[in-house]
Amino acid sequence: MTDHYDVIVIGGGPGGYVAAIRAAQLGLKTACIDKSRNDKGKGSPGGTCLNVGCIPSKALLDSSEHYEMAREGLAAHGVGVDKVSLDLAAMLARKDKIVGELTGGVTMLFKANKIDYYNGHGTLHAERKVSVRDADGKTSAEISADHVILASGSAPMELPSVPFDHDTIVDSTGALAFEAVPEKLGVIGAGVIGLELGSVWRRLGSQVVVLEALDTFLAAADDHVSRDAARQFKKQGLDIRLGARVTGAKTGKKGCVVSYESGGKAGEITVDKLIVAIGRRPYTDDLFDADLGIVTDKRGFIEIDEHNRTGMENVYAVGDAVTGPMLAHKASEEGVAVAEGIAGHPGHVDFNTVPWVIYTHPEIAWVGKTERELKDEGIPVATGQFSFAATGRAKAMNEAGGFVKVVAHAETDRILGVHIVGPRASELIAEAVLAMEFHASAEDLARTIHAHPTLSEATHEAALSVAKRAIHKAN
């Protein structure tokens, strides 16, 4: 007899296994169903942020950096270091330790949650049952639900004219597990993932090349954060390439040859690993059968509607399988949404507040509109912008590049958007996201008590600037 759930969520990544939990703490009886295996065969659910992206790409960035740190930060501190060493092996172990324990640790809340979860390939059929194909493909439990959420993220995109070996030509997942520091490395894609993946492999020795198709260096960002950033990452060492197009790349015994076009001329460049991070699409293979009603658009993505359901009764699409940005914090906030609303409570995402985050050195986050869009939508603005080097805390950690802007209405003072490039951008975004959550003013932030000395202090001169009321520079 098929086992029957209030909801099964196909998927066991942020959005999903989010969803699942909720689910179930609201009442539901409800099974979860992720493929993701570890190295000795295993289920790992988290999905690509626990396996293969988020988690363990931020333990090799915190990795390199400690190691950059000792190797060149120290001394500034007074702190003399002899004979600094990379062992390549024990950081890479340290990083599957830390994956390890967070995807058993989901594991443990199916548990807690009484959720029972299900080690491989969901496929949604008519009359929202669901099959499960083990690793082998054969057929391990078929199960129905009165509720189907697919969550079933999504995966690296390939460049038609450099097809990934696996070996030489790598996504994202094979840039976390380079046995050794290639000696020069190249990088196709500016974006979040190549910035990312560059400055690991940048601080632990490799020689870096990032080629970017378009002319704008990080287009979805405020350009005054852009400007900055790009001159902190040239200083450090990294080269960017703006305007090239990649054409095509070959493999041989000394590395790959990368062709590609800039300015209507021809170049190349000749490295020992190439990662390919033009960015990720929908992963819906075998996900549901084709005569359902559930339709994707042109680029992949499952369509929804404002309140996340498809075009089949029940059945609904979080995270990155649907548009939007492919963050997980807005997968799973997607979840928990579908969920509450499947048991009968309002649920809602604010798209106008998901925080953006760059976990390179220095970090760069933002919420909200830049200035350009505004403008470009006719809405006046007044700005505020402060830097890292006039705060006393930036200037004790040694870290004082960057600045935080607020961006606020010109004539309701009401906060648009907040940027930050910086240390620590990561964290000080999230009073930003609170701020403009909360339908904050400029004013509101300025008025706001900030300790001393803080790197938030930059966020809080920032605000008090938007009226030139700056403290600590001069208007």
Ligand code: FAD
Second form
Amino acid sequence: MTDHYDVIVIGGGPGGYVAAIRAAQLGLKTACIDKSRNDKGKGSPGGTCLNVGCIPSKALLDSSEHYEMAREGLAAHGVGVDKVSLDLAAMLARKDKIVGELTGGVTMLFKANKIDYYNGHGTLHAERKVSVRDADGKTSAEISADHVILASGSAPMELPSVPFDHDTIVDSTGALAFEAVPEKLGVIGAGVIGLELGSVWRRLGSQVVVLEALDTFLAAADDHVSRDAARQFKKQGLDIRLGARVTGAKTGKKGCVVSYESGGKAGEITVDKLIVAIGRRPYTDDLFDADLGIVTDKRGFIEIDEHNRTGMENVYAVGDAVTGPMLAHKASEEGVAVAEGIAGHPGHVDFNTVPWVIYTHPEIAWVGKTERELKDEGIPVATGQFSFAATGRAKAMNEAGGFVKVVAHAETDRILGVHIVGPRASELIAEAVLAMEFHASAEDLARTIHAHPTLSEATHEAALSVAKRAIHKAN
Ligand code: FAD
Ligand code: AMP
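Having seen the form predicted alone, could you give me the form predicted together with this ligand?
Now the complete complex, all chains and molecules, led by this one.
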């Protein structure tokens, strides 16, 4: 007899495991199928994010920041360090330990919530029957459910002219595990992943060249933010070449020769390692049978309606496998909304308040629309900007670069976007997200008491500045 569930979730990343937990909390009999395994062959739920994405990259970003701080940043605080050395193996082992603890945590949460966890590849068939296959292709379980949530995530995109060899030419996963610091490192793509991984290895000593096809740097960010960030990255020695479209790469004895076109001219760099970070594609390989009514669009994303319903009855899809920002927290919120909808508490995810974060140094974070986007839409805006250089806390931290910018509707004062480049932007953005979630005005933020001295005073002053009444600058 096959086991029957209220809900089967295929994929155990932030979309899938969170959906499974929420479904179980609401009293639904739930199973989650995830195929990830660690190098010991043990099930490792948590998806891209926990295994090879958000978490290991942030572990290395933090470690490499400490290394750079010890080498170059502590002197400004009057702290002398005689000899700073790098133990890369220990740094990578710390990252792996964190991954192990967090993926183990998901397994424990499955148990605590009485979710049946199947480690294998799940495929959806007619009548919402789902088969689970082991790594060797043998069917290990056949189960069925009233509702199925597809949360299969995404995979790195490959540049056809620069195929991965997973040694010299790697994807983001390979770039989290270089055994030695490459002397010369090339990165294709100045997106979030390219900038974060490029930053890690630059801090650890690589000479990094980032080749980006677009002429604009961080086109999705606010213009002031991307300009300020580009200036700070350049100062750090990150060589970002815009308008440079990579056309091929050849690996030989002397390294990897990467060719690109820029302004009609051919260019070339020679590197020891090359990270291809040109984006991710939805991963739906062997996820569902062809004749079920589930459709993918031309880029491969599973088509859904506004409640994440696919073309098959009671089958939903969430996260990177569907349209929208490829972010862990977006996947999780969709998972929660779908689980609650199944349990009879329908809701929705507000895509206007999804925060974006780039964990470089300085950090970059934003929520809502940019000034340019709003102006292009003909919406009248009033903006307020405040530099960290004028806040006591940032000065005390010796982290005075960057600013907070609040963009509000010129007539209603409603906050439409907040853009930050500077220290702890990833944490500071939460206040802005909450303000926008509550439809706050710039004045609401301006009249909120912020502790002194904190970095959040920059947000406070930026909100005051919308009405030209910031205290610690000339308006
Ligand atoms: P995934 O996390 O990809 O999980 C899907 C899971 O399903 C995987 O474990 C996969 O093996 C499994 N699976 C797929 N098909 C099947 C099947 N048929 N049967 C069984 N299992 C299956 N996002 C952020 O918000 N913040 C960050 O800081 C951040 N940093 C990142 C850094 C890097 C280097 C990368 C690569 C990504 C980063 N992301 C970040 C993006 C984030 O990882 C994704 O948006 C998020 O993981 C998407 O969640 P998901 O649940 O949709 O899919
Ligand atoms: P993201 O989509 O944020 O992950 O960023 C990926 C980046 O890679 C985008 O900014 C693309 O413009 C860039 N990109 C894609 N293909 C190429 C290429 N052949 N050469 C250089 N950059 C590229």
